[in-house]
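Next up: just one chain, as structure tokens, the form predicted alone.
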Amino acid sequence: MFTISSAQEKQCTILISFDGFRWDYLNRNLTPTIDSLAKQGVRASSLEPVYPSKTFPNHLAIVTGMYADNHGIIQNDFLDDQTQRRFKISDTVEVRDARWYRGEAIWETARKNGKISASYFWPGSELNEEQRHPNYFERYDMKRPYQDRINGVLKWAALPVAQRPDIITLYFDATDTQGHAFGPHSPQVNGAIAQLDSVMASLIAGLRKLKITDSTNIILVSDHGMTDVDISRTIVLENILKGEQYQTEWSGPTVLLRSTNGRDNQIVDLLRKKMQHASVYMKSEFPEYYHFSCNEMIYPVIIAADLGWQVKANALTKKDSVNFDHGNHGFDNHQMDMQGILIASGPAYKTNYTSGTLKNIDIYPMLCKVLKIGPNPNADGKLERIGFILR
């Protein structure tokens, strides 16, 4: 699919995020075009996300090679006591907000060093500080139909070689989408990733009319898996903590908890005495390996539940009942189905080459490799642990 070029030319890398794509997921039998650019590149038997496992932690650490400790974005949806600011993905002015963003994401980099970028959607890409997002990028549309994205890519890859971006990102959320509301064992979940391996073929099928394939990297990873919940696992806090004064942040597989009253101690006994199914611990204890302890807008209490067990603060509703997925995220991110894919092809990368599980903060400064940059120095990720797949 991608042969070896002796000609110097400009190298366009294009890194491609299927959220939610469970590494297994290739096991299925329903992804024959990416099974093949596998064959001509490097697979990895799974990447690990960072914690918690969740969409934007997840994009960021990619592209910045940071925890999310480090890179600022601790979840999807997070409060900063000191200015009562929320961070939440559905609003856009907020999302926008460069303050959020405490990680060099490899679009700065790549503008640092006078490297062009380009992002059709990926999080954090459409920052309100001219130097903090790409040379060219769209702003994100969960509507925008699949082909329109792969045509706005082409079209950056056809640009003249002055004005053609060194780097793009592309975003695709269909198996997340589908894995949340029927489980990733359904049809449905099958039929998305159906529908993405046919991206791809389309996606090569542009690069090869642009007779660009021997200069064109393509790295296609997810940001965290999927494991399959239901109703009936779900911890309560409200029926264990009854007379407690506490605030709590989040539901699902973490819930943070601080006393506003100074019982936290008591109340992190309280529950590891009464509650199955998941751990308490104080902030402070927080087991190091997770790197999720330092950052200041992370409660005191962090409550993680097992897999495929839900924390809620407050007694399931009617509504509850109606809206509840079937498929989630955000569990320990070293668990088997939290794990996501990484293969990459192209002429910077090893063919016909299978490793180990990767580290999905580490790809930064594997782009950076790729795009003969130095790195940011405060990123987390290391060469080498991943440089061995380059050629």
Ligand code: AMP
The other form holds:
Amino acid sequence: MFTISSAQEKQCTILISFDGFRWDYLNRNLTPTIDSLAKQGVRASSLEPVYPSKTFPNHLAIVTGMYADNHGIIQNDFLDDQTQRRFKISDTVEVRDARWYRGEAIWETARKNGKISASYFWPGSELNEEQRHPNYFERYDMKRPYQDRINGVLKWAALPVAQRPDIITLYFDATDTQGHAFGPHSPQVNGAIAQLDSVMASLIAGLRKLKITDSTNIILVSDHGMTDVDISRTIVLENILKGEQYQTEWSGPTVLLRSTNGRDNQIVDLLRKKMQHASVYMKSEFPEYYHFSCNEMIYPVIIAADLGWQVKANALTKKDSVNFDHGNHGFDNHQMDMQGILIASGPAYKTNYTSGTLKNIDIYPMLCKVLKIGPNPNADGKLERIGFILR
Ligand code: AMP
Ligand code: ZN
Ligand code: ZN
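Moving from the form predicted alone, what structure would you give for the form predicted together with adenosine monophosphate (AMP)?
In what comes next, the whole complex appears, and the chain from above leads the way.
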């Protein structure tokens, strides 16, 4: 079946996400391992997320090559009016329900083409339909020690070639978790950056031990960046919309709103007159460059806070002030603070190559090219915007 040389030639691509790892965290002199990986391969000056710059919409954008409008996961938490069901990342039943997911993830495309895929965590990797999840996967457990995740990936990478994955995903939350709690400039975030660099060192050492570094591509990305927020920069809608009847979804950088008595236009006018530090749009006129106005689950009014500001439906409570985060994301995806990272190294990638900003939706067609399979034609991502980083 497989000769030794074909076994050695089989490439394995490992796609790793460091949640909330802002583009400039690499400039803090805390990442010797990632720096040398970048030198051996490609480093993009930043990776542009899709709107809204949140975890699930962006991890799905990366693996499907689609904007949130199209892959359907418009937030970490949203309501389907038709069924009255709510998608919520803490609700494992909903997170695993394939009906929410409208895109084709790279592992589905891989399976259709006879390739083997695996995931040691990734949003959307646990779907309850056989052909729509990776061949091997682990159910998300935030508390799973990072070294266990590395060991799991190395175990897959060491499988006999007929079972070895062509593509593996891997996920770590540390920079996001510390970034929310303490802000992007905190010592805690710096600690998380250093921790993740040593996680990379451990993975690379493991690959070296297996003697498969030459046939392994490593693509390190993040889903979005992080910016400083403060409770004093909060906009409270009920203070502005006294007497109006409406429902809202979400709080923070983006809030969706709908009038319950047909006054969406009047509410937009009122907010435009009275609200500072945020922009308000009818969904139908939300600028095209956000690619966030087609999905039927988006309410008719979109309120988007300026960078560092946050919108809330109701007045702040005592609990809000105790629990208030110091960092957040979800803002305009073109803002520099919302940009993530992309580093790619291995036999498929150019060496010592620095590119400008890349778009995360273009990663899917690039992965298809590396795996030598045809992409889903409905993807929004384009190989021509990223293909130049390949060898
Ligand atoms: P965000 O609110 O956008 O910062 O989302 C980050 C959160 O997503 C982190 O607390 C992670 O624990 C969580 N998360 C990441 N991957 C998954 C997953 N596969 N399933 C459920 N939750 C996840
Ligand atoms: Zn995230
Ligand atoms: Zn986050």
